[in-house]
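Starting off, we have a lone chain in the form predicted alone, written out as structure tokens.
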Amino acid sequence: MNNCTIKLPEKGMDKKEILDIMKSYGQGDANYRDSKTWSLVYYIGEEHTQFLKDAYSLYFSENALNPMAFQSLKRFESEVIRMTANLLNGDRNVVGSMTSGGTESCLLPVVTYRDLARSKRRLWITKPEMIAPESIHVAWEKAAHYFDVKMVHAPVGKDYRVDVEAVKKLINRNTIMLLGSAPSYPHGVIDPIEELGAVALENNIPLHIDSCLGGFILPFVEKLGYDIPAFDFRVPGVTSMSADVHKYGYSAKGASTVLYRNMDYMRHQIYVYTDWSGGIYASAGMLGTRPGGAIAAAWASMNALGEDGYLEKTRIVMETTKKIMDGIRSIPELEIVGSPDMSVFAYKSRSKKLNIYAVGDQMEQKGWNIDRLQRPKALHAMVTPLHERVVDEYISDLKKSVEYVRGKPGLASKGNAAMYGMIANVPLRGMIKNEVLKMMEDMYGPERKMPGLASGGPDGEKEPLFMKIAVKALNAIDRFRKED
């Protein structure tokens, strides 16, 4: 599609032709609603999010910027704080702010970190460092790459949980911040917090705990009964953590908190300007507007669920979890990845006959939204409440799917299989990065090319674009070596 010829209408639209547009844009989307999505979106029926629609319609037009024009928001704010310090184990002295997602919810603590370490009599640090597992999320990434912060990965074991002995010998004179998750999206696996604290008291470093994924689950799973290792403010070397309201919280997009052990770390997130011609500005986080619905939705939605509705809706999910966990475990080429501690997990082929991508696309074509990891060669998924309906399709279609791969092992060299396994192999990932740029700009550029499906596959089949990708990267790795 060309931008360029979209404008504006003359006069404007019918609006319930334009509701109707809307809608069968929408046609094509991963089917959430029957639970065939295994990420991104967490529903829980629609009544609940009627129920999230009405609250957040309720302060639709307000704006959290102003704290002092909207105090109503700025108490639902205060609240959701409240209640998620509590929920993790923080005393009374435990502050924080809501942001509007995950990933400010992470790129907010290395900025402030940086900004405590430059405040201290750590001035000489001209190059400062961030240590986290190599399974860290990869909004941390981002947020070293924003603020100018050099990620230093620290090794996972065979238990996918971080080396705690290898952190150690990366701390160095430049080191601003030790980074732990509860639990890691790939694995689903708590690292050993306790640990990474006790180092952090000992180095006096600060230690973030991304629970953006558990925060609002993994209390729950503990009440249950389950064994769960402490992760949150009980281990006195966390002095921050960030918890996503908009996930197990089960509220609307985009909700998440940062949370900070005290005033005294918080205070460096807080940016002020005083010389402005428009006035003072001050704000707690990064952004300036802040849609009042969101905040609300996620006030509401904790008050209506409770202690009880998180729990019931925990016994369900970690339930399903574990058939659908022993449903794969019941397929003798497929084994769980590592040991989750809840509800996300991956699993892989036990043999190199078996291509794990391969029958992710079988299970696509069968219906099911199938997210894929590259270390180890993986599948993966979340588990939401309503997936308990579904736990016997998914494990029937997974069954005929890794049937129909075992007896066709040219599959491996088709469609999304093909595309990740080339992808992952390519050993020059500059290459990877500068065609992946290359596919963004494009869908952000004037003609606006979405990736999909191209001709020019061989025997006539449509080929991926990031298939494209992964050949251009090889073509390039073949040009290097015959230079070389």
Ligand SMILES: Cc1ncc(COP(=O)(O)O)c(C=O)c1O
Given for the second form:
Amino acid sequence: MNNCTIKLPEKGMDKKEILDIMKSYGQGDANYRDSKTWSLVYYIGEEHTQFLKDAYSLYFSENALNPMAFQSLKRFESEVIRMTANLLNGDRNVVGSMTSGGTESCLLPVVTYRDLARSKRRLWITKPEMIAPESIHVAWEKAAHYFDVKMVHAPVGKDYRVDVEAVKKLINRNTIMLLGSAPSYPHGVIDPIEELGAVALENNIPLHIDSCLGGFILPFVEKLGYDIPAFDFRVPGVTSMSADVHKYGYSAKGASTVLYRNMDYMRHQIYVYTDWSGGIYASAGMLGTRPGGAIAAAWASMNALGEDGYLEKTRIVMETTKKIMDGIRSIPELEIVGSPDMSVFAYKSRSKKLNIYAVGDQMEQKGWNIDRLQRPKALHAMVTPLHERVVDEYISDLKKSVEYVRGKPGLASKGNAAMYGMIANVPLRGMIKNEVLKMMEDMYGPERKMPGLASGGPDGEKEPLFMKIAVKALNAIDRFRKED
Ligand SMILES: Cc1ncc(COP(=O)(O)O)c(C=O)c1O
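Got the form predicted alone; any chance of the form predicted together with this ligand too?
Shown next: the complete complex, the earlier chain at its head.
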């Protein structure tokens, strides 16, 4: 369908018909209900989902922009923050706010610490810098980009945890904050938070822990007796944390928290403008209008699950993770990347002869939604409670996929494997960036082309754009080499 033909219908449509159309749009979506996805959705069943919808609906129209108008929402928010602070071993001084998601909980501390540094009149800071493990979530790169703070990467060691000695060496007069993950998205490992805390204290620099993934599961992993290092407000030097309720808190999307050790830090997150024609404006986060439903559903989810519910879900998740990792270890060609601390992990090929991305392609053909890492080249998984029922199927499909790919090196240059392999190997990252940018322009442009869809997007786009990127980048490299 031509883009210009899509217009607001002249007459409002039948609501049943609308809902039917909407359902039909979702037919090709990732199948999270049958546990075929390993990221994006933290689904624990229809009953809980319906409960979240009910809770969301109760505050569907309410707007948390003005906490005076909707004191109910402020109360939910305060209680979510207090419950989360207690989970993360914060004392009574710990304060915070709810945000729209992990990314906002990563963006805000960068503004906070940039402005904290400015408020201390550290005027020599002309170009603020933040030091983060190279494995830090990409949301922090986005924050650095948005707020013009220089991102300084510290290398990770062989165990994929940040090298604290390297962090020490990178600190300079412009450093406004240090960062650690608990755990990191790519490898699922907790950085050495206690050592980072000591460095932060010694240098009087704030330290934020990104626990978007771990915040609502690690406290229970620990209570179940697993041996994990301290990662939260118990560690002196940790000044703030982020933890997502819409991940392992099993809430509706649009709910995360950002917490500070005390108001001396959080103060710098709050935006106040007094000279607007529209009146005096104050807000603790990035959004203006904030959906009341997401805040209400987060409160509801935490109260419905309670300590015992989260412990039980965590027990299942940890046992399921072990079963899957054991299954992967039983396949001689594969190995787990590092020693993951919880339920997020990656696995790679032991041999150059087996292309791991081609294994991913085979898994996708069998109906799984597979995420890929580029450093190292690996496949990735985040385990949720309902994955318990698909362990055997996943491992059996993985064995078959490995068997199929083994001895077929040609598969590395086909399908998504070609694209991921090439993208991971191309040293000229600027070129890849340009091609990805073009792909995004295509997706948001008038033609609305959908990338990566072999079967075509809504407008019948037949060729996967990711493949085009691969081919274009390879051609560009060829040209570059020839010109050289
Ligand atoms: C460690 C970490 N931080 C931040 C984020 C960003 O969260 P969101 O996708 O909710 O914006 C993620 C998402 O997976 C994450 O794993």
